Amino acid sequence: MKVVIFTGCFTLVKQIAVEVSILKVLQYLNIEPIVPRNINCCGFAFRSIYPSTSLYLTARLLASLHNPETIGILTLCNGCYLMLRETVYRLKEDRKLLEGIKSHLKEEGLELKEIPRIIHPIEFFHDIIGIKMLENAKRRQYSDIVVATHYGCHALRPSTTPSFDNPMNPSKMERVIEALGFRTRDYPERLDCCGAVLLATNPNLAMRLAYNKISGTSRWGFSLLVTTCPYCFEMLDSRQEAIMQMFSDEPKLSVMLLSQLIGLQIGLSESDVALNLNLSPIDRILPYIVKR
């Protein structure tokens, strides 16, 4: 099996653990990742300012990343996933728009021969790798460790654009976590925003949203929070200490990427999945997961 990997900008410049961990997991599962080097921004940064430019940048990616020998494009960022799935939906629904995009692509020597499948990491592990394979690959059961899931806004919203799960009550990430041998449950802040998209325009509100997420999740007694999005990971893991200090509190929530947790459960080392780059207090939970 082969899959195209689209890292997006933020993963490459801020959260490289996202790419490192998922590539290691794919290697272990004998899946060949195709990592293109000549890529452009997904257009998310221009979405509200220059929507036509944003749309074209995303369509350009669809043309340049499509590889008929692969199962589709695996996006490592929720923002990139939103842009690509939204553009795919619009191009399929609007024939005139599709023809106009193809005309502009032709000027660059590009051709959108076929609209590829856009795959979210949760969808990839749940639908493609499969629950049964994850259950068979896990090393042990952890009935005493309760894991909180954090999907992130752009994985599921807006609900008017088809996604990989129910936007009002998703369950695929929970099933992946359970297949890995952990317990999970619902909690009031499960679908709340992490605040990342507000950092540039309203940083105080962004920090408040992240604080509410961290403190709320901790209050419900979870041992660990898991996400897939590099922006969410930035807020909940990398910025956790600064955020908690703003509200006269202390870091209290262990945060990992889903690919890191999967890697640990199938036998990869802490360095394999780049746990040294996590800044949240994962030492509180790591001894219970990894036998040192």
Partner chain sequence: MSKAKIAVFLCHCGTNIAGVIDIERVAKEIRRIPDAVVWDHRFLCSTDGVESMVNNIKSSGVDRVVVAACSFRTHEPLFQEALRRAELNPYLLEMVNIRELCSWVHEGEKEKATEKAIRIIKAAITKVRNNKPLERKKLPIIPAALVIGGGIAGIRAALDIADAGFTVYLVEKEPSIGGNMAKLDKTFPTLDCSICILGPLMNAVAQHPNIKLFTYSEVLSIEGRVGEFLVKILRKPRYVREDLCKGCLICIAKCPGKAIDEFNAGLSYRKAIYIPYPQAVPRIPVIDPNTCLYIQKGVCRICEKLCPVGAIDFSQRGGVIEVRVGAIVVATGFEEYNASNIYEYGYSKYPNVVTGLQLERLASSYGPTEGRLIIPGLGKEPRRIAIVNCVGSRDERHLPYCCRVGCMASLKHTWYVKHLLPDAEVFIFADEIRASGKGFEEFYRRIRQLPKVYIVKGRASEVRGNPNGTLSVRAYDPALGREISIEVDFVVLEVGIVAGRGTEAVKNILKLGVLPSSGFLLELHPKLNPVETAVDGVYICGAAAGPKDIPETVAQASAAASKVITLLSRGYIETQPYIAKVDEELCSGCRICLTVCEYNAIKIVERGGRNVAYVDEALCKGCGACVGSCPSRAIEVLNLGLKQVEEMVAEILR
Second form
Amino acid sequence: MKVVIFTGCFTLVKQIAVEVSILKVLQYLNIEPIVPRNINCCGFAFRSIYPSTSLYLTARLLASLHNPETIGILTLCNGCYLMLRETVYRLKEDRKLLEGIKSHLKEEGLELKEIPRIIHPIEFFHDIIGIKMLENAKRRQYSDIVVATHYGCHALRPSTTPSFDNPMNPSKMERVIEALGFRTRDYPERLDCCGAVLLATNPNLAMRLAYNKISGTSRWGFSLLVTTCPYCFEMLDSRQEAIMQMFSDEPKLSVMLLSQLIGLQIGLSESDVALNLNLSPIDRILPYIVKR
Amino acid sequence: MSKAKIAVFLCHCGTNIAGVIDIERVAKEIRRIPDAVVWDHRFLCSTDGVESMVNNIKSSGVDRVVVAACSFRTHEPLFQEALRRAELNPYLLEMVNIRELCSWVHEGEKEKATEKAIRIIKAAITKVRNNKPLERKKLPIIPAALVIGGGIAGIRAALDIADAGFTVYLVEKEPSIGGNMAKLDKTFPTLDCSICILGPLMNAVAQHPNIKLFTYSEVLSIEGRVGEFLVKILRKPRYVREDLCKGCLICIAKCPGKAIDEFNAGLSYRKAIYIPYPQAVPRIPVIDPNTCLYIQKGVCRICEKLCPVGAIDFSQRGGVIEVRVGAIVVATGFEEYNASNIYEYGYSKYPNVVTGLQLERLASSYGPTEGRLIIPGLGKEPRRIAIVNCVGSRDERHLPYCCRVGCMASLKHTWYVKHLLPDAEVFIFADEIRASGKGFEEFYRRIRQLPKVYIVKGRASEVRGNPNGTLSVRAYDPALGREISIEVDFVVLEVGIVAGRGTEAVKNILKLGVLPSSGFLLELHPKLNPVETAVDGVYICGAAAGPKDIPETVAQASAAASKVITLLSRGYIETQPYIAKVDEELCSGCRICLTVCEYNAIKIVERGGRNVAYVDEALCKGCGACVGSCPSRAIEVLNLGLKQVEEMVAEILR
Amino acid sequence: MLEISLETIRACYTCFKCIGVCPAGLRPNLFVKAYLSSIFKEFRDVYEEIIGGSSIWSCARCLKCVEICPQKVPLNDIIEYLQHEAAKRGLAPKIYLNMAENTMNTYLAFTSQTIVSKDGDFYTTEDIRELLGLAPLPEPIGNEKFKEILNMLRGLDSK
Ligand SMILES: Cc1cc2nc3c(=O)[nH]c(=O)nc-3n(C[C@H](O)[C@H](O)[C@H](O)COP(=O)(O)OP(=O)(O)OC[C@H]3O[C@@H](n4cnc5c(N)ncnc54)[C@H](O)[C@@H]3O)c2cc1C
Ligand code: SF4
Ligand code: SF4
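Compare with the form predicted on its own: the form predicted together with its partner chain:
Whole complex next, starting from this chain.
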């Protein structure tokens, strides 16, 4: 099986662990990743300011990333995922729009022959790799570790654009994590926003949102929070210390990427999944997960 | 001029028609037709107009009439009566709608509208020449009625019809009649005890000599037509003989079976042998086969040993009985919408979030807590309560319509709380309080004046759990101009209502129409025929016909009953005369028409050794579906013959 | 390009449910009202205030309001519409303009960053990618046509 990997700018330049860990997991699962180099920004950040420009950028990705020998485009960032799924939806609905975009692409020597499948990492593990496979691949059973799931807003919302799970009450990430031998529990902050989008325009507010998310989640006594999105990871993991400080609080939530957790559970090493790039206090949970 | 045969009356309808159509020109044009004679009138439907019509028909000796005016739907009976008075068969009248179909829709094109009017009037003249005098037939009626659903609507309708002297078969799917009203503790706006006003009516049903009550039963099929319906009723096995049981309920005490109590909205358990509630009618237990140890595992039979009269009968198999009735009332009521679908309010996620009906059970003296207000699962009294309105209602994601009882129920529920726990604090979240009924606004004011009641005029945004088990309700309070988050220990959701599975089952059996957005049964006309349906002899009432409270339900039930009584006491029905007729010479017996007839009005009969189609006059609606389907052109609707239609088309295209 | 359906926006019945879920403390329904009432001269100032103010740029795009709105009002569309109108007046946050500019020149919105590891080591993007055996960042070569198209579209978007 082959799959196209689309990292998105932010993973590429900042959240390296997202890319490293997924590539390692794919290798283990014997899936060949195709990582195209002719990529571009999906246009998410300036989508309201330059709507047609960003639409073109996303459509351009569909053309340049598409590879008929693969199952589709595994999109690592929730922002890119929203842009791609929305654009796919719009282009399928609107022939005229599609034709206009195609003619611009042609000027660039690109062609959009068919609209590829856009795959979210959770969807990838749940629907494509499958629960059975993960259950069999896991090395240890950890029934007493309770994991908080964090899907990230743009994985599922808005529900007007189809996605891979129920936007108000998703469950696929829970099932993946349970297949790995952990427990999960619903919590009120589960679908809350990490605030990352506001980093550009209102950083203080962004920090407050992240603080609410982290402190709200911590109240429930989870051992670990897991996400897939590089932006959510930036807020909840990389910046956790700074955020907590800003509100005179302490870092208290261990955060990991889903691909890191899967990697560790199927026997990859900490460095394989770049665990040294996690800045949240994972040390307290690590001994329970990894055999050192 | 040859002797005129056809009278043509042109109506101005004030300026409605004459403001667009040049009546004079129309008259001039129609007068050229040798056998036509023309009159016009400013308001043909006025007493004066009808009078002149009668006189003109009589004096001119015409034998056919065309009225060019408005819609036959509203005015045909009036003009047919005029023909009758002028001693003409009323079916020799043809109406042409030059208002809705002409002047109103072509307001800007007077020339063309006039031209169109002329053509369609000419077509009608062509047609009426071949109209034949028709007669309505009288058919007998079975003087009995079927009432489906034993809620307050069905109870009221059954009592009214039975009091008028007719036999009523009342079918209820549950073990007892009473419906949702039996679950309520008190009723707004007067706060009377619900079962205290319902109970006597339930008993009156049980004792009425004219009512045959079938509880724990469902209607399987209904065939036939108004005046003569054949109804098959499935009687589910009760495993308790109704003829022997004395209602002592000794059998229940020792039963080891356990199941979720549906009547108490899932808040408690009942035995496998049970009556739903103490006032149940009939007071005869049922054995739930899914939880009965004997039926499931072959051991137990304790109830059988306990019963002093030997009424327990595990050999019961249930059965189907048939009854014949002249009319049917559908009163299948409503169900609460599934509150778990509205994720943001946390129903079924948190044990201390309940629905309005669950609160009714908690407040009820014969409920799971015997009237003590206790938080399910937590076993303690609430101190702070949030009541959330419009849960699923007025919500395009769920139910687009208003439930019409939630606002008042939320006020009533506030009263319950304050009555049972005077110190408790109550927060109502409602972007609007709809208090438009009689005495409702006064009730609203009364509740507002209670101490420690706070009304937030904004829809609750979400309900979130806290680690200590309390819940936070978030909303925006427009009066304060800011977001609020209220910590409470108990949340009541005023959930929207839906027609429910019981109503849907009956809808399918009777082929009734429903409102697509909600599934509630459709009336024949929302203003003028609110309890009639498109199926003759079938009437609707109560919450099955749309969300409503008890006073409206009762009024509607009595209205439906009075329609039934009118029908049954007349003793006969008149068929409508525009029915399909089969030319038995031409019919090949191919049966195609049977498949297209929506009303099952056609059957195959033998005539001189041949199979031919036969139309039941009482069932045929004259829709013409069969006419179009017949490959032998053997079937025609009376006064709408194929030749007549062809000639009309030719006239219009001329 | 940004089509918002007026019909669905007008459906707002001011229940305020969206306000209570907004984590950024905004009043999403005020955006709707400002837009709809801008046709009446009495309310024009509300519209102007919102277009010129910072609230539209404080939306976290969490899309919670859209999800819980009982009238399915596309609040995300209206906020983006208002942001676009503001941008056309030259009020877009500079950082977004820079990102668009970056994208035009390098295909990517971001340039190289500093990355810290748990052990307190600092790396540049390029270094750590090489260290971990990842492909280097894409290079912007032969992107004249790309620039041309993007410039043209940005022009359209600014009108
Ligand atoms: C929480 C709540 C509080 C309320 N409080 C008040 C109040 O205080 N005052 C007030 O005026 N109104 C109140 N109402 C409204 C009131 O409950 C209804 O107006 C009333 O119950 C409607 O009566 P009904 O007979 O039409 O329907 P129902 O009470 O629903 O009765 C229908 C009956 O038909 C039976 N049935 C259904 N399908 C079939 C079938 N296929 N075959 C046989 N039987 C069938 C059902 O089992 C049921 O017994 C309240 C409603 C709710 C939800
Ligand atoms: S939730 Fe929807 S309907 Fe309610 S105020 Fe907000 S936009 Fe309007
Ligand atoms: S999408 Fe924006 S306005 Fe809507 S709730 Fe989220 S932050 Fe608030």
